[in-house]
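Presented below, as structure tokens, is a lone chain in the form predicted on its own.
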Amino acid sequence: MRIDRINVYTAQLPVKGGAYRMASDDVETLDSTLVEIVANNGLVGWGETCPIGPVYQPHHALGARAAIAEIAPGLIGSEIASIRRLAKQMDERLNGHGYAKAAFDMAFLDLLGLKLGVPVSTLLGGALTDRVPAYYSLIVGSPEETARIATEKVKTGYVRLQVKIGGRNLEEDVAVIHKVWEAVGYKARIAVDGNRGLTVAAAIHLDRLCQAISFVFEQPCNTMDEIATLKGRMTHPVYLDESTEDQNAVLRAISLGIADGFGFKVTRLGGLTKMTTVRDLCTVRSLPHSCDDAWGGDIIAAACVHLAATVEPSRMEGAWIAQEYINGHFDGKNPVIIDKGHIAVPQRPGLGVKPEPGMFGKPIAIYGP
């Protein structure tokens, strides 16, 4: 099975209900890039990458498409058998840009799963469950509104809530955390996500002011060096998210002992194949983590869920997908959905989702004959 043609599409994903507010930015519409790889035997594999704007990470939609343009011509005619060989070919075409390569990696695995008749989770080591927990992300908002939504989401079955803070005065962030805790208590695990928005001093101050509340503190400060200075000074466990820019960063954080857990993004780390390495590193050190992505439709959602299913459930912090924030699905027959706070792992071969024909319009780029 060889790569015959690569088609590239875009899809605009408006945020349902208004802007998605974080410490670093507000986003209203996300620009997703889709890669369709057509094999010489007629099978088709799909991949997706969807940066949440140009500020959250050093990723952006136009950058993804420029990177794809560098990589794609060198893949035409390649055999789809060894994912590692294909990764080497991509690296020989372009250094870095893992978030663009991740779309290809998803599509390779989708094709291989289709050829072998097995779901992608099998290719990633095998599923340990057929249903993974999701978690809900509460955007930066007022104490009362955030607590109200938190209460509603716990009632629908979510077992973990992520409370976004930052970009405003510390007192309001502290009030939000207290209100959410009063509303849900131990009914859900709470992660307080600073999205790199706090100084070291502010992180320590907030930690002290919320000392009696049970939560994990996710990426409070901008850099790994800043977070390293928090070691031994915090009451709450500290998780890394944005600082995990590649496998080496994860290894460094584990070696330094500065991360009590992680929020992993599939595209940030370069794709599902590379994610299995950090998953296994976390297994060795018994470190909990999530399997997420920044944004995207059913393709990215399926990729996150397949990976999450291969993680030991006791260390699985949940899978975040954008389904709650966008309208519709790429695959109307087999959508990836959250039901009672959990997501069923696709059981069909490959990723288990297939965009409806023509839904993305004409390709913005075609590589191959």
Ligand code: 0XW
Second form
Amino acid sequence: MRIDRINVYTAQLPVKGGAYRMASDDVETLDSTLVEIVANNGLVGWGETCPIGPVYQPHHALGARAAIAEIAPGLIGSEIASIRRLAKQMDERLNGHGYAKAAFDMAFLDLLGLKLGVPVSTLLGGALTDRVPAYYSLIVGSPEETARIATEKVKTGYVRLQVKIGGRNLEEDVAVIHKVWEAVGYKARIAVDGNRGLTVAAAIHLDRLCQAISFVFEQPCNTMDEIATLKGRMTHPVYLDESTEDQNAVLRAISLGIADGFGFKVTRLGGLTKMTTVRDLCTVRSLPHSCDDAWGGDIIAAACVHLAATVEPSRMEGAWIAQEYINGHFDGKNPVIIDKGHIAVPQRPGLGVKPEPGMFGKPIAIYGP
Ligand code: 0XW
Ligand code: MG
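Now the other one: the form predicted in complex with the named molecule, given that the block above is the form predicted on its own.
Now the full complex is given, and it begins with the chain already shown.
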């Protein structure tokens, strides 16, 4: 099975219900990039990469497309058999830019799964479950409104909530955390996500002011070095998200003992194949983590869920997919959906999702003979 053609598309994904607010940025529409790989045997594989704006992390939509333009011509005619060889070929054309390579990695796995007749979860080592928990992300908001939505979401079946804080005064963040805790208590596990927005001093204050509340503190400060200084000074466990820029960053955080868990993003780590390495490192050290992406449609959602299915369930912090903030699906027949706070793992070969034909309009680029 060889690569005959690569078509690149874009999809604009407006945020349902207004802006998605985080400490670092507010976003209103996300710009997704899709790759469609057509093989010489007629099979078609899909991949996607969708940074949540240009500020959340050092990724942006135009950067992804420029990287794809560097890589794609070198893949035409390549055999899709060894994912490792294809990764090497991509590295030989472009250094870094894992979030663009991630889209190709997804499409290669989709094609390989279709050819072998197995779901992508099998290619990632094998599923341990057929249903994974999602988690609900509560944007930066007022204490009352955030607690109201938290209560509602727990009632629908979510077992974990992520409460966004930061970018405003500490008093309000502390009030939000207390209100959510009063509203849901132990009915859901809570992650408080600073999205890099707090100083070390503010993180320590917040930790003390919420001492009796059970939560994990996700990416409170901007850099891994700042977060390293929190070691031994916090009552709450600290998770890294944005700082997990690649496999080496994860290895460093684990060896320094500065992370009690992680919020992983498939595209940031360079794709599903690279994610299996950090998943396995976490297994060795019994570290919990999520399998998310920053945003994206059904292709990214399927990728997150296949990977999440291969994680030891007791350490799975959930697969965050953007469904709650997106209107509609790429695949109306077999969408990836959250039902009672959980997501069924696609059982069909490959990723198990296919965008409706023609839904992205004309390709913005075509590579091939
Ligand atoms: C909740 N998320 C996975 C979605 C947005 O990309 C932000 C992110 C996070 O945890 O920071
Ligand atoms: Mg986060």
